[in-house]
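Given as structure tokens, the chain that follows is alone and in the form predicted alone.
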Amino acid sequence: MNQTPDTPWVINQPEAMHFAVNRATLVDPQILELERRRIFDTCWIYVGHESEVREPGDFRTRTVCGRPLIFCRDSKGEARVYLNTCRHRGSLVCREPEGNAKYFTCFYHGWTYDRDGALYGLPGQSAYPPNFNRAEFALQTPPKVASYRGFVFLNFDSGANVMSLDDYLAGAKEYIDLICDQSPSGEMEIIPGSQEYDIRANWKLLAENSFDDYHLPATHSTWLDYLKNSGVEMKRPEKGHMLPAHGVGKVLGNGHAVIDNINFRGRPVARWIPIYGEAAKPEIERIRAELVTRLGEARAARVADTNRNLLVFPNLVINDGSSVTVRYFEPRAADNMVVRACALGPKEETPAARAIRLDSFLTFYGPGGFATPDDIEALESVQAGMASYREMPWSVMTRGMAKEGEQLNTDERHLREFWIQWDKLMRGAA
């Protein structure tokens, strides 16, 4: 099929069991710049976990949706976000990437900040007009900001009809929920340090990638092998499954999704396995028994005995497998993104159990862990393919199409989810 003006970005036929994604969507810096302002400014985007600014003057500096950031507490403790841009002639105020600060200074000519975000004081006030005044000056901030369960999400669309987080989470708010049902206050927290990468590859591939199961038994085969190796009991594929035995694709509402699995690779708060050691069983056990008596033997099943990869429309995942990854991401380019991740615990975790999840984390998911490497590896192989989307502009997404009812984790539903919002919001239609 040649492309025309007209050519849909998304092909949705479920009674011809028919989907496939246009490949120009990967490859064209139009598609992005369309992007930015129907999805990434629209949406609820992730902008950090309140455990990152613990203390009244506590901040950290990022970008989200191309916005330099001030991601802090105020005086009163509450967690803030600020534009990073003077009011005066546009320099970014905190030029650190993390800290404490009573106030922000902007070093081109000096207006300072507060950690309300009000304009404290600025040099040579008496010869501005009479009519200057400083209240007007203050910091900006996104027209909404919220949080659920200690994660804080902006949204830059400051019309009056834009859904609550609360309504724009749904049925993802059910898998936070079971994270920080680990905690036996409800309380988690971002361990201290992260990892930050560039991927040459479009920002939806990762998307696609964080909670695609059919891709395990080959792009990470070496991951499998070293767990059969170090005495982990695996199961065959059979019956169209693959690793693990069993698990289902969600869709969520508002294009969120998740796979959802039976674990069967061990994680600090389920079950011991041997490349945990010997010396992790009574920690683990220790662990267990509390999930239990807190939360009964069925609860404490559901937060222990699965793994769950969960997308938040557009770019949050948040992996609740042999660690709990918090990773987030935004173009750069139509063939570059920025990836960041860190790991997240219980705030009451012993340092032992601290010790096994982080060895977990970086295990898998570490720069040179398991996973890391051979998903950078596969996303840019596939946007390298891309090149060739003229004379091939079509990416087929039809497995589990023919199915009734449950969906695998292997199967594609939960992926199309993810692309039937993004042409609803990309056609203007949400």
Contents of the next structure:
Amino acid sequence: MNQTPDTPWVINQPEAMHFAVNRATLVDPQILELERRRIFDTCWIYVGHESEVREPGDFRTRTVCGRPLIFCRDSKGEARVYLNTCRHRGSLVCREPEGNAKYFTCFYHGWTYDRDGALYGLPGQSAYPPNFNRAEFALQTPPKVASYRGFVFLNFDSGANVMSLDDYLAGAKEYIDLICDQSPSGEMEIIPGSQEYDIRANWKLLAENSFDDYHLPATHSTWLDYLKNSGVEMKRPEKGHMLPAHGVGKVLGNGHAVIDNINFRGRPVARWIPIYGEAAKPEIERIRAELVTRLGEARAARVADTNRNLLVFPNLVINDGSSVTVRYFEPRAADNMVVRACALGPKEETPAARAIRLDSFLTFYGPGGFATPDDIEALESVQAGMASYREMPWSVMTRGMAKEGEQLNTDERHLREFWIQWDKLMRGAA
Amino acid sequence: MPVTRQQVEDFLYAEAGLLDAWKLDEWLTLLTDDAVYRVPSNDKPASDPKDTLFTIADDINRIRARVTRLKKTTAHAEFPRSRTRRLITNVRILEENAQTVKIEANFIVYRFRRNESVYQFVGQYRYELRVADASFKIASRVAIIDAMELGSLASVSFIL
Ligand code: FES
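Structure of the form predicted in complex with its partner chain (previous: the form predicted alone):
Full complex below, order starting with the chain above.
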């Protein structure tokens, strides 16, 4: 389907207080193909965290923007990203999910690369003509790779006009910094164990869902009940609010956005709730005291007593709520995505604090949590509803449009920002 | 008298029957007051939930809360409820003494939902059973899924 003035993909009319998304964008395989080129191949896309490859030779293989990659630490201690395809005739060079290697050997004909990507050796080199130069056959890297606070991103756009990762992240950096402030050294790490699952829904629905507090009371009532039943104080929402505490939705530039909330749900750093158990109290108090000493009262309160769901456009979500989850996802098909989620914690966290963090994670997040399965159900339910997109082409996204100034976490200003950026890139207007 | 495999099998089949029938309150009575129920992350099947992210790592309070949740029609992932059918085989007694029996068994759990293709959970159960009143109580119940990722299984929204 093509975008025409009569059938746009996104209608954004602030004066008319009208905003709608064309449901074809969630079903049409041609639109997905265009997204692969105009979104995933032009934006900075999250690959992994430096803590996942600590020592020289540590590696992880994963697929990003549809490309199999080797994410590893080279001999000089730099985090590197290689395309996981042999320079000979294309086989995957590394087929293990993770490990440590001095060399990566392609099993097909035996070409061997070192951890800096150079072609180290190959069987029967003498049969190649004299113009064969081994130095030209290093593992290929994506055009650009950069990192911010340990989060490594790549960019498949080889053009000269690509903005730096720093500029790209824009206002999202402030929130990444805030999350990293949980750690005394400022360094966070990915905790072992990852949750990888498919959702039979368009990938953009998870971008929306990951920071949409409007759905919380309806979709997650069983989770809210669970908090209440375990003794968490749940205030009645104030006038105009839907949740026990105040929270806002904010746009951060380049399509990034956040919901930024006063906490009511407990935080491993550092607000105790009864679910953690009495035994956890001293540890939470110790963490709180460390925050105050290091950051001062105000910033400590900002870290500990507020929680946030950050969307880094287009497909990285860092939810710093009941725990910190780093979640990234990409399309397999217009109606199918793969999701990977990990837990993030301060590098120097004590075993006791780590255990609280992981336990708290599982109350809400993940495919066995008390909330995420219902999100998956919601997204798959939306996708099923998309079958009638020709008869019912529009989804409405106008919450908060009549308000001046502050937008709530249950409004949709931040969701609109995702779609505004998506539409801009899809029109080729970046 | 040593525990026989048949006694263990009878117990596991009875448990499977309760879960397939969604008789969750009755199922809770099979558990000890300090029971745990775990599903490790697919990429770290042999690990400890204190330092590794799991899919499920419930203590008895969380198990009871899970049942409370699953009994509600607002547990959307299981409303309408899926139908499940558990096949349990290759039951082995690994260790036993007068108080406890450690066993493992293979499982296939089929999950059916309307208009959806079948979900097949394949893996291994590890149980620690306490010997009680000529039967058993479940002290620990770990379900290790063989799939490398949950993949199209999407979530573990029922009691696996
Ligand atoms: S394809 Fe890798 S060595 Fe031939």
